[in-house]
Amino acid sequence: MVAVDRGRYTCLVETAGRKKKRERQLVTAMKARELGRKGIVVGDRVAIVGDVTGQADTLARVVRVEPRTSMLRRSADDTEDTDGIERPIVANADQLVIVTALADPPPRPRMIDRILVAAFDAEIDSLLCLTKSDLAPPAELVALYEPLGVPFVVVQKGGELEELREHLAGRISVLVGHSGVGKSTLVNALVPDANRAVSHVNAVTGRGRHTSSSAVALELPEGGWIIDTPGVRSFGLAHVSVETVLASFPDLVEGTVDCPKGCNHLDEDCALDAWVAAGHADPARLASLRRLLSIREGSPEPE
């Protein structure tokens, strides 16, 4: 599944052509009634029937969704409707690329933390892609995530992308980031015929506007796929357990050994305070963990 738009599904189908040569074509399909409310997202592998010629005005039917190797999700949070409902983003990706600008707009570490937790929950690898390095140095942000062992690449508009291409080659990577960080510019550079609309940052609010309205999978010239997603302004974690959130902070896990049974790691009797005070972990990491856990509890995230 390479695109989903208002009940229409665009599938890349491989068929046996002349002289048994494999041929690929795009086919538009609709979901079969038998699938009921079962959701279909970009990255899904599906079975389709009907007209699969891909010709104009033809329509096939998706009759089965194959088992997924991964599913990246987020939840609605305080910036939306506080219902905590899971929002599936993409299926079967094996790498999540967190695209964040070093300036204009400034980086949002709390957003990065939340996306990292979602990647950990989905059991897919993470990569930090730091854009606009011509406007600000990356050292401070890189140092914040170095203890977690998160790999990173640094790029700038018009600059070389070879290191990033090496990370993407042969993989299915989903690109996630809030609006205005240069994600669409990056996609257009990686896939020259992608023609993704480019946004601009509001000088007053420091936010970008949404330009991509839906996720789309694009094949890389050197092999592999990238899935571009709409810019997000929030990334809820209501669907993620406390244990999963904690496990994504390996520098703090050992400190919970002395926590009382059922500790939510937010109360005064949590052993993590003493663990950090003894110098075993950075206080900023504990603060970040507790922000995430507070968000799960429904507390608003401060800007």
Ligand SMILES: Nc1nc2c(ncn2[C@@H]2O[C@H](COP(=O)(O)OP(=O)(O)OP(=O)(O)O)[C@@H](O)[C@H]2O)c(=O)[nH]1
Given for the second form:
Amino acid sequence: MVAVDRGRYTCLVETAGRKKKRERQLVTAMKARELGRKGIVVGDRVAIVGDVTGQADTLARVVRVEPRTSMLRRSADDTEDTDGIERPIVANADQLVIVTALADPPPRPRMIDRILVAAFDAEIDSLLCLTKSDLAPPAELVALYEPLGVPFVVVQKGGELEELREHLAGRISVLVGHSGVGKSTLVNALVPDANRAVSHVNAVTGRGRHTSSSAVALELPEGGWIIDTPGVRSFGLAHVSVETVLASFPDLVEGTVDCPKGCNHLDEDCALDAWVAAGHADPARLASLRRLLSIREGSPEPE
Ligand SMILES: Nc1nc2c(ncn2[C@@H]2O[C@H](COP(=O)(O)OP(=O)(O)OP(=O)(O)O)[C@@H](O)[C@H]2O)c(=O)[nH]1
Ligand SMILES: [Zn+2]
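Next up, the form predicted in complex with this ligand, please; the one we just looked at was the form predicted on its own.
Then the entire complex follows, led off by the chain already shown.
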């Protein structure tokens, strides 16, 4: 599923054409009644029936959604309608690319932390993509994320993208970042046909890029997909547990055996302080764990 918009689903269908050459086309579909209220999102693998020629004014039907390997939800505070529900937006992604400018706009570590927790929760890898390196050096931000073991790449407009391409090749990556960080600049550089591909999808669904707030999947020339998420600044965290965050710090788990029951690992009675002080783990790791845990407790970053 490469785009979803107001009940119209754009699917990429690959068929074995003549001379075993693989042929692919975009097919517009609607949801078959038997799927009921089950949602379909970008990244979903689906089965479709009916008219799958993809010709103008044809409409296929999605009859089945395959089991998902991961699911990212838009955070409730990100949606215009403030009903507090975290809606699924991307399925089956295997990498979350956090696009952050080194300056203009300045980096927002709290937002980066929130996205990292969402990635831990969804069990997908994350990659820090630091843009606008012509405006500021990356050292300070890199130092903040080094203890977390998050890989990073540094890019600038018109510059080399080889390293980033290596991280993206063959994978399904979701790009997320605040407005103005250079996400569109990046997408256009990575996918030479990005504008055309997006307008083609929108021609099928009848919407323009900037009116659409839904995610769109774009295929990379070197294989793999990037999924742009316009208007999405962070992902839902309300359901993320202490255990989920802790599980991403396997080096610290052992130190929690003496914690009081239900310890949030933030208060004075937490056993991790003594355990780390005894030299069992890096204090920077504990500090990072606590930074991420406190995000769940705190209110979302104000705009
Ligand atoms: N100095 C500098 N400016 C950049 C760089 N990359 C992008 N810009 C500029 O930053 C501005 C925002 O870039 P966009 O690519 O539109 O950012 P975006 O994240 O897509 O923003 P939205 O479209 O609002 O979501 C534009 O004026 C770009 O020309 C960079 O590496 N260095
Ligand atoms: Zn504890």
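Positions refer to the first chain, counted from 1. The term rigid core refers to the maximal set of C-alpha atoms that superpose within 1.5 Å between the two forms. For clarity, every value in this text was computed on a predicted model and none was experimentally measured.
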Chain position at the hinge linking the two rigid parts, options T100, V97, L186, V240, forms compared between these two forms: V240
Just how large is the rotation of the smaller rigid part between these two forms, in degrees? 20
By how many angstrom is the Cα of H280 displaced between these two forms when the rigid core is overlaid? 8.5
